[in-house]
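The chain that follows stands alone, in the form predicted alone, written as structure tokens.
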Amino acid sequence: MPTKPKLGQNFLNDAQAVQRIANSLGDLSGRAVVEIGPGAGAITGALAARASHVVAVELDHELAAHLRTEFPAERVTVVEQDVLNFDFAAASAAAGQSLPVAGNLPYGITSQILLKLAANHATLDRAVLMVQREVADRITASPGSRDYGLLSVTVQMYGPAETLFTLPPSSFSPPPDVYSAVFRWRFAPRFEELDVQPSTFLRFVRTVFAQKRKTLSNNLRAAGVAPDAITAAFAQAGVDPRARAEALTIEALASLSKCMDTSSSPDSQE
């Protein structure tokens, strides 16, 4: 095995860990699993012992070379290449299903693969992924508490994420400055439930959650739309025009963001 990881790389040690994601999967049986980020193999290991098939996507040449070397490729196909360029349609067509997803993201890339995961939810069917400790709780918080904001209503508008359970710096090889958490997170968009179109939710969402100490209604101003517009949109979705983007369940920003005259709203960046 390379023993020097490159790329941000903290294998993971922890023998108990390694099989508490493999079962957080569920039953694997006749499934074929992708894994992001297998590094070493310690969690390909496990995800090959139940499921059927697993398509480890490592970008490293090194640590995709040592993977073809520890596991057959009729059980393990190593896909080298980086992640946010893999197509998850393809995966799921040649599987004839929807594929569960593992793995130890890193730290750099988090959120745009998260955002990678979210474009694919529908060959997807659940994911367990190891993030750090302090990306999971904001993956996880709801309404009204310190790290509920843009990321907790994106990943949350693709289905139900929860925390598993954390790991210290220990159980990783070279240990990382923090700790990490692992989270479940099953593919089951609530946009059609809610009414709301993704892309024109999303942008109003990154919008109010521009600057978290404003409130909403300063956040839209901000991005300029009509003073006039904010009230009558706050007024017909019963809203408390100074409450901060943070208060607001999912459900009351959808429905603000339906209120809102759209045609006043300047298109944000992408």
Ligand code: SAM
The other form holds:
Amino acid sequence: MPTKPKLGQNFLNDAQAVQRIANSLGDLSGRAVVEIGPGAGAITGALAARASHVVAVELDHELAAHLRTEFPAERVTVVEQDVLNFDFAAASAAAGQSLPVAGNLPYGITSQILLKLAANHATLDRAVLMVQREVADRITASPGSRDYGLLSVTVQMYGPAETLFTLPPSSFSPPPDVYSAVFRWRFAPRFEELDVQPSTFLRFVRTVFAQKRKTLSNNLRAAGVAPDAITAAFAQAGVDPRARAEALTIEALASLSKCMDTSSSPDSQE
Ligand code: SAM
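Given the form predicted alone, state the structure of the form predicted in complex with the ligand.
Okay, now the whole complex, with that chain kicking things off.
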């Protein structure tokens, strides 16, 4: 079957990596697992061997049809659908439990998939996902590192993320142009603990990381926040006004976001 590069079809051909991905989800006995982009089923079999059921969401019609011939319907339900439209809440309700998620993602839509999972965190348990290595570096980055930014803070607000292992292009066929990495994400949102509203805080984070070259206060100024309000908020939060957003921990960003006068925060600029 010819592969479709537009759908990110680089199939995993590394049996050891398949086992590591399935093992990294932890104990799957009695669990229903969602697999994103099962492709020809490289990971699906390892998941089906551990879980009570696999819901495999594949956009490609031919691959979905092939998977139905490979796996018995009572072990694997193949859903031929764009994962961005997949109803995780309904799948979780049908399974009567929160769902572990696995997938060697189509790299072209990694961010959209991560945002979709974040939006559905309440119905999810944990995820083990293959992404481009540089993206995994950004997802798991700590404050002060070159890779720390909007993606790190957004993902980590929904729970801790850790890189598990990396793979060279030769682990796939056809080989992609990039290295890949598998990371694990445990869904445990931090909004309540840090006393911030998700939409308000994530909008603040998008504003302060808007331009990496600029200081945090210059990004706020560029978004139309009054200089006085910025000075007051930095003083109240105890944050150096010359700081760049990538130097600040999630806790410091949360405290600064709360100290912004609501009448002058980026929220009121819409
Ligand atoms: N899991 C297989 C493996 O590891 O060999 C295939 C992984 S391949 C990197 C990505 C898979 O996602 C392909 O099978 C592709 O057809 C599928 N895919 C691409 N876009 C998708 C989408 N929007 N929704 C669901 N599946 C998608």
